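The chain that follows stands alone, in the form predicted on its own, written as structure tokens.
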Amino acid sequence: MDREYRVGLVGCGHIAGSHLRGWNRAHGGKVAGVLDLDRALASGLARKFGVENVYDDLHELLDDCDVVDICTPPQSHAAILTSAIEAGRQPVIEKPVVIDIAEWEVLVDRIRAAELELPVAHHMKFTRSFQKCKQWLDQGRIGRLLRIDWQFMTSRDTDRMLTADTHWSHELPGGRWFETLPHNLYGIHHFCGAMELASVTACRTAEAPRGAPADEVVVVLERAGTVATLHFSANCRLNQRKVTLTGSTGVITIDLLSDLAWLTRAKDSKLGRALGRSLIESGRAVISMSVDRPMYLLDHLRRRSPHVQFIAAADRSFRGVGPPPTPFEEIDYVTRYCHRIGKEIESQLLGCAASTS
């Protein structure tokens, strides 16, 4: 784009602030104006971040602006960005793009037909313990990459999408595990590229809350001898979102809510045995801590989130000075695999209610 270009944002609830401050940074967009089925949800917004104009309409929104960025529900993102596309105008879109692969495949034909981008908000990239590692992975600091763990455990009385009776998370396919694994699949193809599904193991305990059917759920993934692991689970009061990708000379950690990623390589010996490794790897997390974590403060009191920073990259790439943020065969894989992950989920529950009627 060479002008300023004017966004209108659809879908005022819980990420829709994160969207609206990156916006209010960018170089070339200028937010025109919101929309929300529920009006003075909307309103509120625009009085938060200075926005003038509330919509009423999609199709006023989308005569008005450049850019549309979804924020709703996935269930609303194909008719929406269907909409989008038709108009002319650059989408910008949460994850998961879409629920359903046939959608995918007509959105697919349309975009490349109307030579749009299509920026996903896939924000960890943006993280510094995503920076990080990929940067750790690209100089070959732990050697051939063997092993992803990636664990996601979660509680039914914590996690918001959880605890809420009707969050709209509950009705995706595979429930609250659809929503968040769109980021463990940008993660796993941005460190080491496509992998293949090889199994999905999907338990249901009699705690199983309505949100998570399947409250244990594990996922194995292979490529070239990589194996990747992602574990759900809504049982654990830990609250723990870790990675780790151990390699053939050392091991990364990341955690995530921390947003702080350790490097490893201490070489086995009878000495390292003798001191305790795990003391030694927690003496390293220290240091790494105490170089990171002024970094993350400074970041954190500039309002530089990661949400912000993956607005800022869409907005460069708009303006042809940067390379769009979520390259299109990421999305194209991300968005058949969570389909795949999500019905064989679905499969398995429908199996076991069979077996036990």
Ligand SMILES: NC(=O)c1ccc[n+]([C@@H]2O[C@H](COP(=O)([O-])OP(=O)(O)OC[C@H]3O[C@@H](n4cnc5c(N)ncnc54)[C@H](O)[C@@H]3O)[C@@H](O)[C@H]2O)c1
Given for the second form:
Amino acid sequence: MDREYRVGLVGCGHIAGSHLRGWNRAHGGKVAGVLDLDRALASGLARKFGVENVYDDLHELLDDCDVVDICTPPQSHAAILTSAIEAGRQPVIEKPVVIDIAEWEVLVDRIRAAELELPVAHHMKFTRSFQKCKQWLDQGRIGRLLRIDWQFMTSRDTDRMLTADTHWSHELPGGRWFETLPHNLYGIHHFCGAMELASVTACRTAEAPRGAPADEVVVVLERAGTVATLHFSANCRLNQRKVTLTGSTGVITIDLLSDLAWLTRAKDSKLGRALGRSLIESGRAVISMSVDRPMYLLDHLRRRSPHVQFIAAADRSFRGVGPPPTPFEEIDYVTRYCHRIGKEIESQLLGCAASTS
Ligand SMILES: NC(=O)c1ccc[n+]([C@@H]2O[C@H](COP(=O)([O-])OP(=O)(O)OC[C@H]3O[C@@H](n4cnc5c(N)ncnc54)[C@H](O)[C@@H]3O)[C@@H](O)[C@H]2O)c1
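Having seen the form predicted on its own, could you give me the form predicted in complex with this ligand?
Zooming out: every chain and molecule, the one shown earlier first.
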């Protein structure tokens, strides 16, 4: 691709601003225009980010742009992606890439045939906490990785997708969790490689909101003696988004909402027990956090968000000066396992409905 190229963004909702902020800082990509089914929304966003054009339809955007950044709900991704590929345009896309595995099989062939990249906004890999965690794992700081426990414990009080009575995420396979599953799966893939699905337990309680018909879900994955669990709850007001990686010699904890990672390696000893191992570990965590927070705040003030860094990586890759931000193997793994897990939740819900009717 040329050193300078034109970007058209489709879908001007919640996440679009994070992408435009990224493109406004990219070296090669310049935003030519935006498009949304809701033209007023697109015009407002264009004004806010100094974007010149608001397109009336996708073909107008495709005629005018080299890169199509797809920020619409996942139900519309396959159709827009197909049009972009047919027009020979380079896509960038939000996760989940598609909602149906049959659509994915067709797209994989088309993307390969067109020799295009597929940067997917797996943006958490660009957070400070993920990068620190990966570095500690690669340095062997917690020994052999034994467990990854990922908690996405939320409720209608705090989760914008569950609060709404109608939201597109409710119609995804298995409901709202499908929207966030890519984060869990590429995170696990990033830390440990492709894990196999061992089991899915999906419970439906009387309180289940419309968006999460299985309101308590646990997914178990396994690879070479490392076990990962994903916990989803729609009944937890703590709004906890936390990952714990337990190794043979230490533990890494990630607080996702604060983008904070800390390492604890307190050895078992009589003195440690007497002083309180949790107290010692908390003290060490506080020290490491106090070093981290100023750096985090600096990034925040500079608006160097993970999405901005994801777009910067895609931009480098388009200009031939960096690798693709999301390797194809990772996208393929995430897409296939999102599908398997979503479908398994759906089938367990059907089983529940059949047994109570
Ligand atoms: N990476 C992340 O952390 C992150 C965070 C939030 C959302 N997302 C993803 O981003 C995507 C969008 O999510 P959102 O929360 O911004 O949704 P949203 O509902 O806020 O916005 C989507 C917009 O797309 C528009 N739209 C829908 N179909 C369209 C079409 N065919 N053509 C043009 N415009 C169309 C809608 O009118 C709406 O304005 C989803 O895939 C979601 O999973 C990712």
